[in-house]
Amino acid sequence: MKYSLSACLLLALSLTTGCKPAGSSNEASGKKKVAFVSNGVASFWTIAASGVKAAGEKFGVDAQTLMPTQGIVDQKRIIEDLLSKGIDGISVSPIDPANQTDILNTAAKRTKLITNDSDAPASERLVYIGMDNYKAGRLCGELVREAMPSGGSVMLYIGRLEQDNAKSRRQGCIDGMLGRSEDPKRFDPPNDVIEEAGFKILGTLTDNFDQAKAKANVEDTLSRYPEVGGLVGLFVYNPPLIMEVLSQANKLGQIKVVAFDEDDKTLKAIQEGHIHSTVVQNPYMYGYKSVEVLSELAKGNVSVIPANKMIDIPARQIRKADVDAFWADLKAKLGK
């Protein structure tokens, strides 16, 4: 898989925001060691890494962030390496939970294991920290209806659909856009064309975190579907790449765009009126809360785990009227 220079820089930044590399013991100070493992390299995870760093300092633990650059194989290697070095707790965003149960359960037997952002409910993880992705997807679908009150043709973009969060988010977006009843178990095949409620969903294009592929997907959409009226980017890097393609094609403002997550380029485009709105998570709090919970679990305090084994950090809709205040708060958390 190829990564852009910016992606590599993000990876470097993430690795430096943690306190120390895995295995660099703080035995003299008695600090516990915990790790936050993302599902890829993106600005979303750089925000999470800031939360990891802040919580490590607050709760007196050696906390680090690690981002796999080569998908599921790399994530498995990272987890195995952490276990071999005696990590006290891991928070992971599983790439393909259905096919990672073995490694997750191995980790759960040897350390305190929790999930963040994307869950693995069939595993032995202790708790999931994140949002209800189906409900967040519905928020995104509502924004599409708002941006396109007369309906029209829409294409969806997402990194991969193996992840629990991606499947739920995409389906929620579709159901919210089409005004359907809530049904988190519903699944529309990604290659199907769906025509309901005045909308024509042309399909869902994946890129497997390859940003060159993600950009090419948008270019292909404009070439194959000149009538397309709306583009929806469901992973953090999708909306900025949509903006790049539309700018190059001189189509800014001609096609409605609804986003997900809080990349700086996305927020700037909302300010400028090129993106209608976005649904934001709270990756900073994913990182912060993960370290807080792992710190308590390492002390033997299991009361931090709620009965439903989920710590809900709800999503929010951000429109042009909200973006300045939201961005100012985000910059403050990142120390900008």
Given for the second form:
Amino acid sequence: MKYSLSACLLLALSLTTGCKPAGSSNEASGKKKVAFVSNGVASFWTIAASGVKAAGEKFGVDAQTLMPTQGIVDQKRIIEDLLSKGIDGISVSPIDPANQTDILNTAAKRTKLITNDSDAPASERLVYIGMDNYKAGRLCGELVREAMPSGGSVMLYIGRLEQDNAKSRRQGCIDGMLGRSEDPKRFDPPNDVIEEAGFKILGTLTDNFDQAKAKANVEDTLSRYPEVGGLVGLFVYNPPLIMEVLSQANKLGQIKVVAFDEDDKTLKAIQEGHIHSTVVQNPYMYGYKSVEVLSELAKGNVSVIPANKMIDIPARQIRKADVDAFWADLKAKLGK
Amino acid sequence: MKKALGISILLVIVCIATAMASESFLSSYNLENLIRRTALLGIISIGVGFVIVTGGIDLSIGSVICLVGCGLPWLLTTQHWSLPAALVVSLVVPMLIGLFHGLIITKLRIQSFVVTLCGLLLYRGVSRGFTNDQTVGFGTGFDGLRALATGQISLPFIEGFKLPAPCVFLVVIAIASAVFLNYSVYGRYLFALGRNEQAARFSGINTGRMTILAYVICSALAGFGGLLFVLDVNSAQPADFGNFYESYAIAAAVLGGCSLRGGEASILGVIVGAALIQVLRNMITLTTNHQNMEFAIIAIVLLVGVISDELMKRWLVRRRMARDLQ
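Mind sharing the form predicted in complex with its partner chain? What's above is the form predicted on its own.
All chains and molecules follow, beginning with the one already shown.
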């Protein structure tokens, strides 16, 4: 009985999947299919998804956004599933580019592969769309100098340091803060205390996307270093949690906070003056440009790829004076 | 009380070592944070303790935390439900989940590991579905409600230290649980059923009903914990909120003297176990710059704790036997 049941299941499976050719285009509508794969789930990627959607409508392609929830294993599964489903192009934000060359190259062989947000230069991706995280980090570091003109001790918070964009962003922030020369290859170990140029960088605390842990990190910093002068939240959810802790400890305004990304709570805190400023990427354009490039590539137009294989979407600094205009534009893009 | 002795000694040792290494450990701010975190973990650990007593396991705790943690802000801010309605749903749904687990486990006789593993996937999937994978939170509102988790209570005669509100919930839940387990006939039934289910059933205990009750308590406390967690953090990301928390809860319960074979538990021990885990995590951020070693350090201390506890128990048994022989 058991065997006949599983045989029936197998038969049913082979009928539903096997009969379909592994062709790529959506034959019913004749539309090309492209996919945008994020490195996790965050409001940042929701903004990118709205860019993906807008560009899909503009360029007449079937554009889909996929967000892996369980890190690298999940991202690999999503890419593999897209390949087996048949897809005309994928834009991916690799979680650990150096160690994902295999799957990225497999994808590059079977479809048009580009990267966004975090690059994988060692892979056969056609082009990278994103900002230079090192430069964006430097912009953030400069804002710390601006917020703390006479220096002081600073703690950095970030989700995790495995991914290239996080590493470069953190290093850029440190180099920008300390006024060092530009060198994207430099790497200060996260456990070391750095004392330079009037600043004392106490360390970099990671939370692996566990928000309770991220909050605990900030609380523990206040316990261990009551004299800390500045807190820098480098991933989108870090600054709101810093605000949460400072307001509970009645320390709003006493400690300088510099942020990264454009969470609503971060923008609100800039309006209120509790966060000095933030550096924003343009995730909407990551999504939009990815779909634009992929749809051109699917048509066979390779002229969209520049010689240096990078389409730069630069980051911007947002201070109190710019925040209202920026927020209004963001809401318009999100269709709020 | 005896069961919690070994683990309490370990907690004291870790606390003394941390206090010696970092003067900020004993600051009132840090102690307040620690007590709040311990209370949150303690509440969900007591819940899983009830299930472990029966010889079962609940792997769905983290996802139930996620379901309530995302559901409450979602109901309030996106669906604009009234506060009482949203609160009632947030507290009742976890109980129904527990009832659902308990019924499948007892009536269909499917192993709790499998049932709650499916629960782990199911409730996280549902949370991600109804929130559309979006971060949900209370924004700047609901301060009164959030005081349940972030509020602080001034203590008479103690200046500069305020008791975090979740601690009150922990104390109430702990006392109620301890009385129920140790001084009520139903608690005795739970122990009996954990030690030998067949024997318990043959002696006239409705073991099915007691098992279902344990799962209802466990999920209800997980849901209540999720509610406090989200009120504390103020936002929840459905993809990872509460992820892995069942492991911490089970670890706290086992450290606190609950045997995974069933039939043994100590509520005080569970709370001490939860405190130990939170103190270890706090110790690593306060005294070292090697945060990446966190899991390894926790694992080693916990393993040392469990092993020494076991060896001490055996030594006590041998000593008693030797004395009886004389």
